[in-house]
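Coming up is one lone chain in structure tokens, specifically the form predicted on its own.
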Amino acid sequence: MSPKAVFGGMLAFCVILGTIRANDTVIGGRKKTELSFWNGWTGPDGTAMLKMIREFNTENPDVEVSMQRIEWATYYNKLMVAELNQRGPELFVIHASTLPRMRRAGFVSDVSDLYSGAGAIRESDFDPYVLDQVKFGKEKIGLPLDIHPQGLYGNVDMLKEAGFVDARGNARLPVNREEFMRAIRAMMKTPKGDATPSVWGYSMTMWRNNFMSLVPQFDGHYLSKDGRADLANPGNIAALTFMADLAKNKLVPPPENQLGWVGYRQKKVGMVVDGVYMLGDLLRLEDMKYIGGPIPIIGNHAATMADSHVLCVKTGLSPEKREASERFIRYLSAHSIDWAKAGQVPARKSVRDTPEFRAMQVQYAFSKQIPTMEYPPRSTVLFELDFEIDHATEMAIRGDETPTAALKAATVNLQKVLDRENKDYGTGATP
């Protein structure tokens, strides 16, 4: 045969082998739909979510979702960036706090849909608070997976030693500010002839998180009713005087030491107040005894900061990248107990109904604040609120301002930021 005759006959099986390929393709099931997903979940919950993601794939083989991890501090940015350049992933993670400045940026879609039709997720699953965090308008720009409020964790040892516990002689955790103030006290440990004590009975974490946790108990806010900031109303006042009191008084460690949540690991701190999500590094602690419960009432008031991770899809997905994607979220939603194992508490009320989910200590007591929690306030310059309330909590907690003085220049500096977005933006702050 000539070369010309052997190209031809090659060429034509090719061919013929695509043909039955594809054929085989059609008959045996449709091609795989990619999807990737990114998150900020680099600790132990984002080992769990590669579990359930993985379980995913195994159930629907016509589906291969890939997660991508990337730290908290990054993440928005990288995020924002690839999907305006049309290189970002077809589902994504979105605090229900970030989500108008996202949303302004145009990438993320109504996903409406997931709450109607076949397969829909009732809405009534969903405490209407929580559930008008995605709202905007007619639309609704994603699925809310999870709450995670800041409520208060101690040491079980420690506690009992200090005199709280319960009529069966189980550790107990204060639950109003006289007992929050006789815990700390009790908790405190100093060796003869040192000035420092060994061990505290409270530390401060992330003193951003631990102030906007006491603002709603103090019934303080951020913005004016008008849009304005105001950083300085009295409630905010008296809960960062609450806090900066503590360290002016010794009762927590000094800030040069970074005890924090680090100094509660180690059993140099008998409590602390952090987000229900710091359980996962908890569990993977052996001699560790600890509970979880609602921040004690400090202010006028029980309350707590939370806020919710928020599952969101692309613009612009084909049909079967969005069929898919849907497909996910609602397989997600339904599997959110296993989510919850990893230290979240479920959306879905149906989900925290169950005995499997009260049985989680930590978990379901957080939940319990559920009625009286405050996520951060809906506006565009969170980011930007967030900066300018740890400058504020650091100078007051550090000594080198009054709380009223502190809070006064972040108000004066928030301001400046919102002049910016009103002008550039003509939409105010509050979606």
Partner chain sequence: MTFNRRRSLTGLLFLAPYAISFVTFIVLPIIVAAYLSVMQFDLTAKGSIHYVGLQNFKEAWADQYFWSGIKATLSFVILMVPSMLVFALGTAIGLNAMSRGRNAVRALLFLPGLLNVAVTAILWGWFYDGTFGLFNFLLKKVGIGEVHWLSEKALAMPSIVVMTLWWTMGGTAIVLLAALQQIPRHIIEAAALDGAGKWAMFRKIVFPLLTPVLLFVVITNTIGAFQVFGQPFLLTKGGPELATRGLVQYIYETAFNNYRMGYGAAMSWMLFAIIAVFALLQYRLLRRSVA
Given for the second form:
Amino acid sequence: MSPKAVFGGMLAFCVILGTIRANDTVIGGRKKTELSFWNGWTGPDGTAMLKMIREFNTENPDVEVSMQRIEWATYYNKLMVAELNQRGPELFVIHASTLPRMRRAGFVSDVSDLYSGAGAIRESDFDPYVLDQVKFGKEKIGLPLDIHPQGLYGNVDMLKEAGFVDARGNARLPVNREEFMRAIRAMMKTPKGDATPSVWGYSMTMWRNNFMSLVPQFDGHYLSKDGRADLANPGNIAALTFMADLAKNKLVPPPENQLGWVGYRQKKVGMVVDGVYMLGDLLRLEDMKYIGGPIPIIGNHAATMADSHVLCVKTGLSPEKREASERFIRYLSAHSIDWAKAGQVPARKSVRDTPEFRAMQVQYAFSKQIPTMEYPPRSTVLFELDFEIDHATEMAIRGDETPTAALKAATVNLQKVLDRENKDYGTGATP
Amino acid sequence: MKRLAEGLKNGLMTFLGLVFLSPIVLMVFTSMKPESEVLNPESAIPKHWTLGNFQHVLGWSEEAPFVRWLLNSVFVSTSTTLLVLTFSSMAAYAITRLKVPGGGVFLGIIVGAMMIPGQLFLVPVYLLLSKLHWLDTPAALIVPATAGGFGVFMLSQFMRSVPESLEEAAILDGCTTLGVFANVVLPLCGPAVATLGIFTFIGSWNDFLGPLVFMDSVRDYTLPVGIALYQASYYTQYGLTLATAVLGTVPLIIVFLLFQRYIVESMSSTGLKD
Amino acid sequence: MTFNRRRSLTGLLFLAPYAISFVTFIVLPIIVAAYLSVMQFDLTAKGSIHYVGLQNFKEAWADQYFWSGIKATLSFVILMVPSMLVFALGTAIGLNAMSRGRNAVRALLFLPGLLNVAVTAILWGWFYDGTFGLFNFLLKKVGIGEVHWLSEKALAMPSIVVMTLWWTMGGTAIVLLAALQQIPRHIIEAAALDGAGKWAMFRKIVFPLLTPVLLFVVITNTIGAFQVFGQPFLLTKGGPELATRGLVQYIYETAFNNYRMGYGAAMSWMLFAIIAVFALLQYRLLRRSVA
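Now that we've seen the form predicted on its own, could you pull up the form predicted in complex with the partner chain?
Following is the full complex, with the preceding chain placed first.
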């Protein structure tokens, strides 16, 4: 083969492929209002959302919504940059806790009109605490679709074996510290001659989330009232100490090898704390019996961490697109019972009050924590805070630092970030 | 005694080769196991062979458009290779044969720039691509890749060793410069161009940071980032993620087997001329 | 116009496509990177870009995460480059000594290099997994307990290095093999006739002849190792306790997770300076060792 033939062949090949790609890219017909909807639901939750979008598109022939999923880890970066380049989506999801940072970039629109006028979604249908998360001054910059609290998952067979049954003989979850510790010990199994257990009662999952779920129970916080970094307060130290002691006393798999969620679904771990959204992964399993419920009272009172997926609209849309976007948001919110099936708690009280929702064991049990849940702090430095907590929990649970020292170091680092923020933007920690 | 030593050497090296091969074989076998067998590595060879994982991966088109990723990867890698070969060979010819003024200095600058780590360019190129509105298009992955200096450097080294007399004869026969380049010089540089092409193709096929940063739409991902996305959401199911891994690797292994002789032979003969 | 003049004008046309690409995607970005490194530039507050002088560099100097990134990167370089050199050279010598099947083995060794980093990380992530992993399964078979390959601080980086060796060793070995094969047979034979021992032959004849190639291999591998990103990013996310979060990952996270473009650019320059120093040092040292 002569080089000319090779080059020519490659060129022809590229042209053909390029044509196929280009033609393949065209979605939907003409004369439709096309909306792009971005989110980070890359797991089974995304499958459920796709189904809802298909139904919306069928019921609304003049609109075509297409969904784009990006893993949460890179999602916010991609979203922000795309919006700043004027090529971002009309519709997108932002976690309630991330709104302050994203709002600063100026592409999230006020959607107060969703809550008033014809076809309005009544404000009273939301818990005030949840609605507060989207309020910035007079603006409401999104509609909370769901609430996803952290809660306790248990393996039914292992709970029964450990003697955790109610009056009717059904498995039940431990509800306080004493029961929790008893359950952990009762479920551990160590084969003869082995040093480490092969089955565990409890394993930590994501250390940061586990920690932040305990913090409100111990009345801890992350920022002081005047907006300074304050991670090493007594509540946080107590919460982290509880976790570090579990590791130190070998009541959980060694810190180097947390079995976590995978261990739970492999039936090597009896209980885990994780978000309600993980239910979707359990629904894929055929031979696993599980129940969900509130996090046991480890600290002073019942509480947990939660967050919400907030539906947002881009600023500066044409009236048609704006109308279609709001129609879509209303549709999702009104049909949030379908969303709940995938492992979510709807934000609307009216949807939570339906018998259909009450029949969803895990979702309903997790939703009972709503009155005592706490969201991460409303701060523009949440990403940096997350990183510092990741680092501090790791140091403490691995036993390389005391909880106090780890949290003190994190406070110093976070304060540096806050100082920089205040100097450069004057926005302070809380908007 | 000598034969024994020789057999030992051959055996030892063959064993090493098989050790290097074994993870790939294991990957293929495991992707053909049902999920219940995957985490139980009692036997490397599946007890129940199944293509279920592959069916699932390929049938998941709406959420993880695997065929589309494959198409993107082939398109991006082929286009990149074509452009790199064209630009580099023309530039090398201009520098070594057409004696462009300052060509030698330029070659020196190119080689110097090769020392600079790519990360330094990441943010500026990103901003540049966004100004050009090329982000999230294949151009973002194809065009910047043509700036690399390795091709020009390598082909320049090779072209110097092509006897000038052949060219002169062609010029006397009335060939244009382009004609000489396409009909005389390029064929003579065949092995070097093929090596460069293969390296470029593999590099582009396996690029991870570029598509991670420059592409947003899942449909426009190339295979490495697509596979990583798939793994992030299905990390609990090794069988499925390994099936994506196998599917992402097979095309390249085919290319390798087709051009095996070229790859290894010319890699040995051209990379080290100086 | 003279023949030569016309030729060099045509030459400019031939050079133009590459030159334009080079200027656009290498020269221009270098200038932009220099500009960014002295600016405060947060993407989430776009209007606030302003000149800060050397503050970004000073901040890096005082940033504990910058130093932990350097530490992680250095530990990868220090483990990776020498083991790569020894292993690849040994393999090349072994291949050179083979009398049959050399080409087949050479192809097998090269095969892992075809896998992309995501696939490699998935595969080895499974090998290394503490509970469900293949390595621990094999260890248990021979009666050794669990080893936490990726989550034990002392083991994580070596584990990543072993994976990288498997992944990239083939290419380097082939380059070295080619160099070995270029050593004229008669030199070796003459030395053998003079009664030189195997080790002396290697040290006095083979090694000096290999030096230019070794220099090439060491420097390119060092530059590559300093830029390590994909393997730890996918395998350990930089953990445990940041032990594998190299500087490139920190730069990536600074620029693309925390949106601090200026600071990211400044740290990139510092990484470049470190690489340049190392490359120069190696060049000097190796050159001297031959002379």
